[in-house]
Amino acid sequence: MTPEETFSKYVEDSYTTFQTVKEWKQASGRPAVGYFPVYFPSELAHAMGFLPVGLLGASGKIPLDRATAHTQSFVCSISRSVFQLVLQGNLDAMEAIVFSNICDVARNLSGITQRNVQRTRIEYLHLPINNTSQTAVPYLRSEYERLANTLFEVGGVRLDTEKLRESVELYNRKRALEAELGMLRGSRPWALSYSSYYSTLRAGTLMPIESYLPLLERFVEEAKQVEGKAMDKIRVVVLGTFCEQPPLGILKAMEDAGCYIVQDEGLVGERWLGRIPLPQGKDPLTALAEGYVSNPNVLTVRYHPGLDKQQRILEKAREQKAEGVVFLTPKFCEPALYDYVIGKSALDKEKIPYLHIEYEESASSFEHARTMVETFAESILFD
């Protein structure tokens, strides 16, 4: 089985049953620790013997008859069909599950299934909102300890530090092949399909990253063999796609549509941290804190008052060479649309091109958005 065969077959997988973690189970005889996104520290779970799991929803897989019975209608899909999965026992393969303060829908969504399933340890992630204070660090790790200590009572591995160290260095070396490969999607994206890009990180999120890894550098190796050929496409930049995951075939379409997608916001909670010093003598736990809240990169849902929005927005459209811009943002999720009001005015003072698009995980059509992107692209190319 090639890379890509392997990374999709862990996708389609992670849409329902999971029983690709459920194999690891019974193999490993290690428990599993689901995290809803955007950041959650996979260092620290790794280094317990938690396999950890992305859960990104269920991609229109599965009705939200139960999910949609529990919340208000105005909620996003993400958190209803992964609340579905919950409420179906297609997650009792997770011994835990972690929800942050990402959004006030995963603030409450961790209330909601902690009231509704008892057979499974829910946890919240209490991450720091001033991320410029003096005691944003400290505070951190301190929330950090206390999650080891819950994935103790749950797992009965005590957290090592020696351990601790070696994962964050697995996943730096993760991250790293990751950004790799966005470079290459960047600087040559006729040679790799988005789709296949996409699986690639994804699998990321559900596979051990032992096995991940090999795979990883195989499939970036291969990537960087292949020619191809530049057709006549539009570079564009698609945010909004950070945490409810847009359907892959309104992205196909887009790009059957004219364009190349050379930077997005897809699981980009899962690569933005970057690498993780770990200089001789450093406890490891401060330097997973102070990776968090001393990045310099623009989180979507993590408040940081020293950094312009506007700015980075405009810096990643120059840096790709990008001809436009594309806001993709789920129906309901406050937080792209304020990025979009926040974006729009910074690409309307440059005179830089943009389209918004709004979307739902469960969507199964695509020809409106296609027909909405064909224009945006051919008033590019021909204007």
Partner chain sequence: MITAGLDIGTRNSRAILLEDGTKILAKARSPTGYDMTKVAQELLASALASAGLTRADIDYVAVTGFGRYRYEERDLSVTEITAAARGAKFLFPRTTCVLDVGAGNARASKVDEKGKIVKFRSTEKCAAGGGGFLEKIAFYSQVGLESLGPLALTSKNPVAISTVCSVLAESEVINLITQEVPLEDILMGANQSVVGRVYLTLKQVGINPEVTLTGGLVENPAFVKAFETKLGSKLNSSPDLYYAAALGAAYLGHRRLLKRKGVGA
Contents of the next structure:
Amino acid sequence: MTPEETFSKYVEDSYTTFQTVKEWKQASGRPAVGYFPVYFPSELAHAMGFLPVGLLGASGKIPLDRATAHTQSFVCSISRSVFQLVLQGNLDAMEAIVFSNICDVARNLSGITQRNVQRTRIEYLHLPINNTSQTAVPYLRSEYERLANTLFEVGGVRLDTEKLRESVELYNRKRALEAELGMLRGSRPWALSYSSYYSTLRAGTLMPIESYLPLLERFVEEAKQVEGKAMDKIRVVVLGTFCEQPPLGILKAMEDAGCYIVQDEGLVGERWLGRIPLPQGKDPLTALAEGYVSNPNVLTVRYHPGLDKQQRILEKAREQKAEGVVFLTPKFCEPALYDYVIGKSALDKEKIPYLHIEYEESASSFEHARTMVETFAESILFD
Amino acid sequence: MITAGLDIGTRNSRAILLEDGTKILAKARSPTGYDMTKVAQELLASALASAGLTRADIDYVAVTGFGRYRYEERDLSVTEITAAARGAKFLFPRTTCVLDVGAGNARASKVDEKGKIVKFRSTEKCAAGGGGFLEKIAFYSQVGLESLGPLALTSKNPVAISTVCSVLAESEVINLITQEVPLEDILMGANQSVVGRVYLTLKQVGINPEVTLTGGLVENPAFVKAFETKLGSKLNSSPDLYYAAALGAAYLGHRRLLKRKGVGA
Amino acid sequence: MAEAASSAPLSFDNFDKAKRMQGELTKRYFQRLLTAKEQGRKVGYAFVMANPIELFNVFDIVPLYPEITSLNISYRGGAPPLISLSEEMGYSTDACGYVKMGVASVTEGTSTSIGVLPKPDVLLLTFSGCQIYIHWWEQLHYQTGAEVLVVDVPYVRERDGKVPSHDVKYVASQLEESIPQLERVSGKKFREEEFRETMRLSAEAWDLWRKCIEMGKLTPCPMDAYFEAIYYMAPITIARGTQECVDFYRFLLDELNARAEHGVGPTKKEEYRLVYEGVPNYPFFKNFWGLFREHNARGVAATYPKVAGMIDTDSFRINPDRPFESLAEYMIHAYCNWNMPMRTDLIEKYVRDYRADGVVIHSIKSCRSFSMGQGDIREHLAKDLDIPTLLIESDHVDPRYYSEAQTRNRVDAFFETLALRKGGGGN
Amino acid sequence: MQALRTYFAGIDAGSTYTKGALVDDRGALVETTVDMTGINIVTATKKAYAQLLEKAGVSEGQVAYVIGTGYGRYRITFGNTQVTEISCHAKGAHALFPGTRTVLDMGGQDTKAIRVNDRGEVVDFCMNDKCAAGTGRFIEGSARVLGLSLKQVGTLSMNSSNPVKVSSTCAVFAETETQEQLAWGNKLEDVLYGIHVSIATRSIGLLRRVGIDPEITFTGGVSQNPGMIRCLEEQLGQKLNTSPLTNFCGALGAALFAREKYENTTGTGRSAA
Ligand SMILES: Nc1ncnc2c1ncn2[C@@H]1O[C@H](COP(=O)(O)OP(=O)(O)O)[C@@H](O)[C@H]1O
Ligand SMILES: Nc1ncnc2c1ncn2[C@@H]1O[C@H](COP(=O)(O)OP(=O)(O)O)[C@@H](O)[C@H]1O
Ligand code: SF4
Ligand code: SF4
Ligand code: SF4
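Switching from the form predicted on its own: structure of the form predicted in complex with its partner chain?
Below is the entire complex, every chain and molecule, led by the chain shown above.
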């Protein structure tokens, strides 16, 4: 199997069955922890023997009848779809599921999930939003200790500082490679289709890191070799896909309709930390907490005083020589909808063209999106 | 040089034959139904017949509308937003804002001197922002779509239909009907409610005169009036605007053809 | 239990003065707010849920609660122009109506049905119970340039309501850290004594308010713990920590006691006792109340009035001797900061303690914080506990989401099932 | 008292159709009637009532009590009182199929799931929230857009071998989506069946809210659509009770309530209008 085939196998499997997780557990005798986006300290779980598994929904592969009984229809698709998976027992392979404070929907979802599952332990992590407080880093460190304690209760292994240090390094390596791939998309988008780039990232939320890294390395090397030829397409930055993931079909439709997605927020939580410096003698748990609290990057679901989101969006567009910005936001996702207004007013001022489209993770038709994107491309390309 | 423009819409389809990018030779229209390939072929045939031409006389076919991929023999496909803007500019050269209202949603765009789109927005799907809502109302109230506009114009006291969701708005209309509110007042209220949504979209691209309305709703006088009232100014109007997207496609086709010939020569 | 069988026809109006008093108190508050800038006072924006208003009091910063201004504007029918203004700015119909109204209200040149609202000098972001708060304040920051003061409040995540000690410490220390910032904004020095005094008054008002709420346990219930409590809960939010607030609740408690003594209440008689969950519908408030009143149903307990503070549980007590910690506990225990199983348990407890016949859940599209998961609350109540439960949908400020015909249909049917349960015939 | 029999009538003034049912003093169904509601609901209900009496050969004087139900229930000028269609459908379904524990009523304007006890009384009910509105009207709308009749839609959809997925929750979006599916070259019958599947899924979500206890009785106008019956049965994995009479459950329930009401109040001086 080529790396690409392996990646898609994992992604396909993660929509409903999680067979790969079950097999890993059987082979290793170790537990798995599912996590809801946007950010999760996978290093921590990894160091304690867990397989961290990103939960991103069923991508429309199952009817949401049970979830519909418990939630209203103005709730985003990823939440309803993850909940349906829980109720159907598809997530029974996870010993624990962790949520965090990204939005009210996910927060309440953690509670109703807790009320509806027996075997799985539900944990909720509070990631601080106050990066100016002296207490934020120690606070997050305590939260991580609490999480470690839960994982210990579930998995029976205690957190070991040395192991954590090794895990952080592994994940540093993963993030560095993924960043390299992202840069490739920015410089030569024709050499690597967005969908295969995306599948690669997504597989990274599912595979054991030990088997993922070598494949990723190979994939990056091969991608660098591809020649390819630039087509007459516009370069766009895509924002809004930080939590619920757009169906692959919509991303393909966008590229077909005349775009190169040169930068995006897909699975941003996975890449967000960048490199965590671990000088000798530094406590890795504190380093992990610092990495989050003092991260200067924008994350829609977090507010950090003193960080100028508008400026960041403009910088991003300029760095990438983008001809336009596409706000691709999940239907009913409030954080995305609010960020859209903040982003658009900055782009309006700078006269950078932008487009807003909504999607649902479960959608199976993309005609509206295609028409919008085509028009957008036409408006930039035609004269 | 003759170019054809086909617009295969969600509800209705149109065809235009354009000579040298300037003269409209023929027009044809019909409901889309479910067989889009068939409707495209039939429309083209009927336009050709009325112009006394044959398929071989056409140098280039440009297709637009949501069914644009269903016509295999196309030379070019463009979206209805781009096409409608060009069509509007063709008919009213001083157009700066184009509002194209289809059955499913409405698209507002701002265009530059050449008719190129500078900015565009579509109505949120989650809203009674298209002509389809009016079709449903025409059905429940048992007046034909053609008479909905004229009847609504006789209203003295339009009722406000406030709900934003089309599903609820339909219930609201049914409820008003049960309360025996005069029909013309309900119909005008329904038109105003669509105008309200559409206006918001136009506002998002920035309203600048002249504003040109394109698509099926040009045939609904109540919508036009309600819209002009909201706008506080006149809309450009002409029966040809019904064909704006097909026309715009034909025009863009002509330009492409010129370019191609220029390169070839 | 004894129905009001007294001979003298007592008018309910004689026992309905507290609402007027609340009206006057609110008017004075708006007066103070709208003239704050002229009088050289600073205006601080704050949220209803979990605000440490006692700190503002010390610095003489006048609080503006966009949630309260918005609900007042909606109640008077003034929401649509503000909502459409913000939709023109690019807000989706799916965004929270409070946010949209709040953003429109500070947009240059906007006048609302309660006047031109003063711009913020400081935005107090006490992030508790609603994640949308952070997006809202962020937008206001970009719009007005006002500085944001963050007090991050962790969610109550254990099912039994236990809060890790690092949470309380985290919140309390942020409150302390905010003092220099507030001194800078207001130009006033922090005075410990004054802080303790306002905390003392706050504690007193909380205690009286709790007693008022618990009057709902009586049969018949002397008040409507949902529709009337919405008026009664205003002072505890806008005037906490003042004598005026204490006086109001003392008066209210007396009035409720008098109602109980004379057997009068907000409906002719008490046929049904209901527990309410969810934010009410402000644009159609009276009409909405009427749907229940005409069936002689009284709200005996409700969760919504607890957004001001969970005083009827023992989760917090304001304590002048532990000012920062007790404020922190108050802030952590905001209703929407409780996890869903706890919220479900609380409603279940209300049904038991207040001997209710059923539960009405009013689910609003705007507020996922309240609404997401209400379907699951319904599941538990109706299926596991066999408590008649009605779930209806609309919005708290956006009149476009209310359909009277649909709502009436559901409410009427609900009372038909309640009547069957009570052994009566049909409607 | 004359020897003439006494009757009880129920009129269900729905958004699309007005239905009437007449029962005799033992509660047996005597006659039914149905007609488009149209724009004048008062006229429609009067007409339905007159038709009902005429078909049954019963005079107005013989009808002791009339109950109105449905959206237009407050507009029924000749009735004695109103009951919501939720209670009526439950009662009607229980009368037709005494083993009924769950009722699914799909009408023109909304869908209801109702749990009933062994006496046909409502224990719990849920109605669609607007964003999940999957109703008969939607099928009708799609039919109209495609230039098909309701009958054609039902039958055509039964030919589908490979239903396409229509995933939008909202009926408005779903309508656009079905057309897009056609634009991408999917077969008409597959798209039509896709619409049915999508509405069935939403209704089952609603049923799950009240709990699915067999027997399930499917009532309302859509219960006459064979495509929908097939979809629901396939997805639920169990049989549904339906019959030509399930279209009249609301009216029948109202008539039965009329009989009960009358019996409870005889002697108290209330009489028919
Ligand atoms: N002859 C007509 N009279 C009145 N209104 C019409 C007429 N034809 C179309 N409309 C209105 O215009 C809307 C859009 O029609 P059209 O532009 O043909 O749609 P599309 O381009 O999406 O196929 C219809 O939904 C209907 O409300
Ligand atoms: N014979 C039939 N075949 C298929 N569908 C039908 C038939 N009769 C009615 N319907 C469907 O039932 C719906 C009307 O249901 P009904 O229960 O009468 O609604 P209401 O009570 O709101 O008037 C119509 O929208 C239609 O889709
Ligand atoms: S998609 Fe948006 S609303 Fe849904 S869980 Fe993620 S952040 Fe929350
Ligand atoms: S989402 Fe709810 S709690 Fe948050 S601001 Fe809106 S109404 Fe208030
Ligand atoms: S049902 Fe109404 S509110 Fe819901 S998504 Fe559709 S149009 Fe929007």
